[in-house]
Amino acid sequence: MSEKPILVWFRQDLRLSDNPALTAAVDSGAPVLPVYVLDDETPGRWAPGGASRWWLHHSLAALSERLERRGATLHLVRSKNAAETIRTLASEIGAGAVHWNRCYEPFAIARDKNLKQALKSDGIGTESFNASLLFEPWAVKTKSGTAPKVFSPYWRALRALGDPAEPLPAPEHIRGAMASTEGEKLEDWNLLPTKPDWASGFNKHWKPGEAHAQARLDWFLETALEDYKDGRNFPAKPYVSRLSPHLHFGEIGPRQIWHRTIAFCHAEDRNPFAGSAEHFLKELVWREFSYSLLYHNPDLPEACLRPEFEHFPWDRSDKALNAWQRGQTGIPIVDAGMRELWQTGYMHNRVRMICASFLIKHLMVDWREGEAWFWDTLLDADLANNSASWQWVAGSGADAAPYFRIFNPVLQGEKFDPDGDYTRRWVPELADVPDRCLQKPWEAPGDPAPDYPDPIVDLAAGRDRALAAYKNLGDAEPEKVAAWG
């Protein structure tokens, strides 16, 4: 049994089950020091946003409690150089090794590579593991050996690898190690907003932590999976898993979701690769596909994958962007989504696509502005998913929506919120607008919504303006293609 402690660096893996870095450390028999570093120097504009910091506070509190129940104390450190902090701490405790689960953001890859070399020079071993993905991004390849750039071939290539590894159970006991200095207190990090407390409504909608992630998955499988395929498009209906924040912070892993879903289907004598279950698993794999895109295209968050889109004549109007951010565009389904986002830190996926399309194509605002706003306001803000999804809508990315496909927000609202429950919930000014005019209140007789703004853009004119700007960037004939209802 080794007496040199192992430092386990927690990052986006805030759980005990299916945590291979932790399991390997515990299985070694060595004392284990779990560490979390709040890195205040994340490169560029990708430091955690305000909503993410709210979730992080509660997730770390839950992780710390679970570790203590098993014999270990989570050591918290705030730093402007996470890698150097880990190196110093490992040296101070005389660590025999440092373990971590891999991150795939470009800056994280570079940081971890340099840290491995530095620790090696100090005579300290390192081990890294995959806890965030079903398969490593370099493992899913086409028959020609390249990374798929379209989702369907990616899905087939991933399925050809078989099922991912079985998830690991949580350690029953952890032989905890102590640092030479006392760790910081979570409450001193001031991750929660106070003046004003714009996150006050989050508690009604979310319960961070590993236990709640597992409970959420069980709830979804038992009550919503059967209706997922069609129901996932209706934002007023409870047919989505809402697991995305839990996944981003690693309170639950994709292998756990994959195997739990398959086991549930088998217990119900259902085929997990058909119908709603397959659609759900494919959504999980869309996340994998986004990570593959980011890994193989490190500038995905900042640069168009299709370089011709860098010449697009974006409208630099702050007025349009601000109206969109505040949910004051005069387009009901768009405003409902943007207000849901602000009040809950979340937006239904169908509505995300509508809001993104409206910003990019009707308002002609650069997709990177929307990406940045989502990054700051989404609890599930994930660099790979966020950047890949915005490029998908813009038409500038891999497997992108064709540029001539422009969501008509009126038709989308009428189709996917037919009773108006979602729209009226988040835009109460429209309570007295009749159903037939709810998504186009400007056509309602009289003035049933005097406090609701007029549309900031004529939808037909906005669509035509976008198509005129896009037509030289693609190979379609937009004048022959109907709006994407």
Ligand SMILES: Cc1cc2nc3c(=O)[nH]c(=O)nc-3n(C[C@H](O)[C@H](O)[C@H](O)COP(=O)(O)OP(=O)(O)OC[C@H]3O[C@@H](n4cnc5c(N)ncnc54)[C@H](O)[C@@H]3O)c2cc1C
Second form
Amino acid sequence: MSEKPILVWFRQDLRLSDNPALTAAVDSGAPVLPVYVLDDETPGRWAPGGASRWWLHHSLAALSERLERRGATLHLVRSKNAAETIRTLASEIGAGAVHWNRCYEPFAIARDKNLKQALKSDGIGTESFNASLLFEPWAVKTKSGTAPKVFSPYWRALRALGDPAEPLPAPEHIRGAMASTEGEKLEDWNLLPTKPDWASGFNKHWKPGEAHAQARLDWFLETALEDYKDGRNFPAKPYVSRLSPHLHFGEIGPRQIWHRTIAFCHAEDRNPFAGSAEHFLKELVWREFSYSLLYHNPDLPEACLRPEFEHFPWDRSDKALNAWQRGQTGIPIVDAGMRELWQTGYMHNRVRMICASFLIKHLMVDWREGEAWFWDTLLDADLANNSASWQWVAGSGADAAPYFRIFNPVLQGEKFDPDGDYTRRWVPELADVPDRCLQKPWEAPGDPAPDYPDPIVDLAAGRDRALAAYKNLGDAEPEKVAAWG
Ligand SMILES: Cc1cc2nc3c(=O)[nH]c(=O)nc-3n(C[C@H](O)[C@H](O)[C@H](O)COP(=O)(O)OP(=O)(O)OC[C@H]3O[C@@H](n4cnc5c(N)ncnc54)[C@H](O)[C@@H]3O)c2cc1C
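For the form predicted in complex with this ligand instead of the form predicted alone, what are the coordinates?
The next block holds the full complex; its first chain is the one shown before.
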């Protein structure tokens, strides 16, 4: 049993169960100092957005309480250089080792690599683990040994590896170590907005923390999994898990979701690799695929994977972007989604695709503007998932929806919100518009929604403009032009 303490650096793994960095430290018998550093050094554009900061506050409060109950105090430090802070803390407590679970953002990889070297030169060992993915991004390879660029081969390659490791239980007792100085107070970090408190609506919809993440998974398996495959496309229906912010902050890990889903299916005598259950596991693997894309293409958040898209004639005026951000485009399903996002920090996946497509194609705004807005306003803002998804919708990614496939937001709204419940919930000005015109209120007789704006763009003209611009890029296939929905 070592007497030298181990520093466990928490990052995107704010949980005690299936946390291999923590478990290895506890199992060594050494005293453990759990640390979280609020890192203001993260490259500017990708510092945590406003909504993420709200979640982080509550998630850290929950983690701190759970650690305390097991015997350890979470040491909080705010710093402009997280790695340097960890190095100093480790020296001050005479640490035998520093443990962490790996992050996969390019700047985090570089930071951790340098820290490993620096600690080595201080005579302090490091151990890093995988807590946030089913498999490491470098482990999922095609038969020829390369990283799959398209989802289906990615899924096959991942399945060829068998099931991921079984999740670890939470340590029952942690022998806590103390830092040489007192930690900071979470309340002093001002992560919650005050003037104005634009996040006041979040409390109604979300409960951050490990216990709530587990409860949400149980709720999903018991009430929604069966209908997930088809139901997941209908934003008014409760058939998606809403686990994404819990997953992003690591309050629950994908291995826990994977194994719990399989056990649930077996208990119900159902095949987990068929129907809705398999579809759910596949979505979890879309997340892995995004991480693989980011790992192998560190520019993914900033640069089009298909370089010809860098020459696209984006509309740089603010008018269209502002109307989209505020949910005032005059296109009901788009405005509903953008307002859901603002008020709850979440938007349903189907509607994310519609809103993103509308911004990029009908308004011809650069996908990076939408990506940045989502980054600031989504509670589940995640560098891998967000950038891969935006590039997918833009058609500029590796495995992407072709640019010439343009969602028709009216048809999408009619198909996926047939009763109009979702649209009317978020756009109450449309309450009196008859169902048949709800997604195109400009065709409604009389003026049933006087406070609702006219469409910012004529949909047919906007679509033609985008297709013409795409054609000019040089490799369009106009005969394949099709509208989705
Ligand atoms: C433009 C755009 C931006 C997006 N930005 C993000 C983001 O910043 N963070 C984020 O987590 N997801 C993002 N997504 C993917 C997806 O919309 C969300 O993961 C999903 O809506 C989360 O809801 P859920 O947890 O109920 O999903 P469920 O349907 O219950 O799926 C379970 C889990 O699988 C993963 N998943 C599901 N769909 C996808 C997908 N299409 N791609 C990758 N992983 C998926 C998520 O981790 C999700 O929590 C984006 C999608 C689009 C179209």
